[in-house]
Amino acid sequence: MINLVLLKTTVKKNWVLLFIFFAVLTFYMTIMLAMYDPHDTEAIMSMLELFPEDLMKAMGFSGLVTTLTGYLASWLYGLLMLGFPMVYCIILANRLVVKMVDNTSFAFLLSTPNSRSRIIVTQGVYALISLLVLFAALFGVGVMVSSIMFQDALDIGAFFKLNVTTMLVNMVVMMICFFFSCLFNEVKRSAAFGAGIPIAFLLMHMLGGVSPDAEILKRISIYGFYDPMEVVHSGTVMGANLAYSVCIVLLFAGSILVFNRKRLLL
């Protein structure tokens, strides 16, 4: 079902984009680890007092940081690991389909002996694999840097679960962007919906964390099941991971369906 030649071509065209976001997130992770002091967690808590309480809640920063794993879950995975990968998803999803349709280069793919479904499946698989590679690499960097700076301080099992759940959340975002990239023939329309909806969900997630009265906004967003502190402390993530996996499959299937049925203006 996957065209390996197209997959290799897609990798060559987009690996730089993936590397840039990996480098940026690696930089932030390294900086966050360098700021951590296992012997003076009160200093970390005092940093929170410098900012308004509502802002800290909106950004997912927790005052209950007692371990290195909890520190990373709160300070890095609370918002940064949602916001930066979202930008990557928006850019990549549009590059994989709608940009090629908009500039008519997609006509060359359709002139080959490949069906629409095979092309879209190949592009979608690359989109998901790229996120898998990104978070696998970030997990490796986190474990390596933590072991160098703070030997045996990181709970590798909990950190692994945290990365898996965060990866699945971002895969849902990727498939939302990919769906609209398959639905529309123009980049501006695809970007409006593909970027607007995930950004709206993220804002709902942030606003829902500020006040109990607005918590419903968080619950109805795609981030309603995502709580990094809960993941590292309790480890009960099976339900959330299953929900995100179902969303990924449904959105991927929907992307194939709408692209097969739409009229291409090539």
The other form holds:
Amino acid sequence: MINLVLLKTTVKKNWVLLFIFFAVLTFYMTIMLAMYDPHDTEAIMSMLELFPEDLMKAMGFSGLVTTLTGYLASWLYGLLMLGFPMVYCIILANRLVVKMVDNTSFAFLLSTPNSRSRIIVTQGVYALISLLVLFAALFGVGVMVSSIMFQDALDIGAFFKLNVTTMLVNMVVMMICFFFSCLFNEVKRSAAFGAGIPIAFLLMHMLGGVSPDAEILKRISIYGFYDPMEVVHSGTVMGANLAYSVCIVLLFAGSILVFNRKRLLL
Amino acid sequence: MIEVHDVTLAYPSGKGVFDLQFAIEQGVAMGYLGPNGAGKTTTIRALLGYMRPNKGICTIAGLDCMQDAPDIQKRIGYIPGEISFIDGMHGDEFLRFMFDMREMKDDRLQKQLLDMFDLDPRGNIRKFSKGMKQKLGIVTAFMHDPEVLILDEPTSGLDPLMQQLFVELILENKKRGKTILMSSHSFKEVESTCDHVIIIKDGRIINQSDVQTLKKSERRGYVIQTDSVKSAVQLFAASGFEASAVSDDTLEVFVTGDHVDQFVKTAANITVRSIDVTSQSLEDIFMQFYARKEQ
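Now show me the form predicted together with the partner chain, since the one above was the form predicted alone.
After this comes the whole thing, all chains and molecules, with the earlier chain placed first.
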């Protein structure tokens, strides 16, 4: 169902992009870990109090930080691990399909004995695999760096679950971008919808964190099931993971369907 | 080999192609002529399965162009009208990629074609000249020795020498029984390679004929510079040509394809200081063709 020749070429053309985002997020993670003081969570809390409370809530920073894992879940996975990968998703999804349709180079892919579905599945699989690689690598970095700085302070099981759910929610974002990349013939439109909708969801997530009145906004966004503190503390993530997996599958199937049916201006 | 049956493919703008009906037998080279925006590329999009027609069906070798696109692509060589390669690729890398995507084993023909067109595919395609890109497109389209060739304005960007080489390549493929559909907006380009031509205008086929008939009906203007324009005009008029003075020392004579010999013999009677052929627009040719047929 996938074409390995195309997959190889796609990896070759896009690994640098993946690496840049990995490097940036590794940098942030390391800085965040370096700022953590296991003996004095009070210091962090008092620093947090310097900022307006609502702003902190919008950023997803929780007041209940007592462990290193909770600290990471709140400080890093509350917003940064959604925002940065979102930029990656928007750029990559546009590169994988619509950019080549817009500049007509896609005609060469289709002039080989490969069906549209096969090409789209290959590109979509790369998009998902690249996020898997990104989060696997970040998980590795997190475990490694925290074991060097604070031995045994990280709850590896909880941190793993946190990365799985965060990866899945980012895969939903990727598939939203990918869907629009398959739907439109122009980068302009694909980028407008593929970026606009996820950004709107992220804003809803941030606003929803500010006050209980606005919480409905968060609930109806794709981040409704995403609560990093909950993942770390209670550990019931199966429902959220399942919901996100269903979204990913549906969006992927929808992408293939619209691409198969549409007229290509090649 | 190629069949287009009652195909209508309309764009939201109202343009497109309407009620197209034609067939190309195996081993035939068909010229597909029409002015820009006539619907040549749209027809090709339907044949390649890039666009589903609103109505009608296209088949190649009996296979449905939409449903069986991957199977059909094994048999087709295609040169896009506006060639755009995959970003950031090198020429040799691109050829290798297309070779692998086609699951090819034998690269002898590819090498032959590179030699023939004197193309060194190394280096970033973005830095290639237009002619080099066109050559790369030609090599890509011919390297798997396809049964059917669909060529959308294939000689654009090539210098005259390379155009001649391309004509040879087409003739050789025709000899080997390949079916060819070649679109162009100039009659000159297809007359040396094709047996038949289809003429399309505003999305409709307005004529389908063999090249010889069209050639005969083609009317050319010859601009002659001479000493005494007046007598020259009279002379040509007496021989049955349409002639008129353009300036003090030049006149233009209109000659149809089957009267060239007579024209040359008549011109031998005057002092010709220079002679030039004015190229005719495609539409002029169609119009004359029509006028002639109605007579």
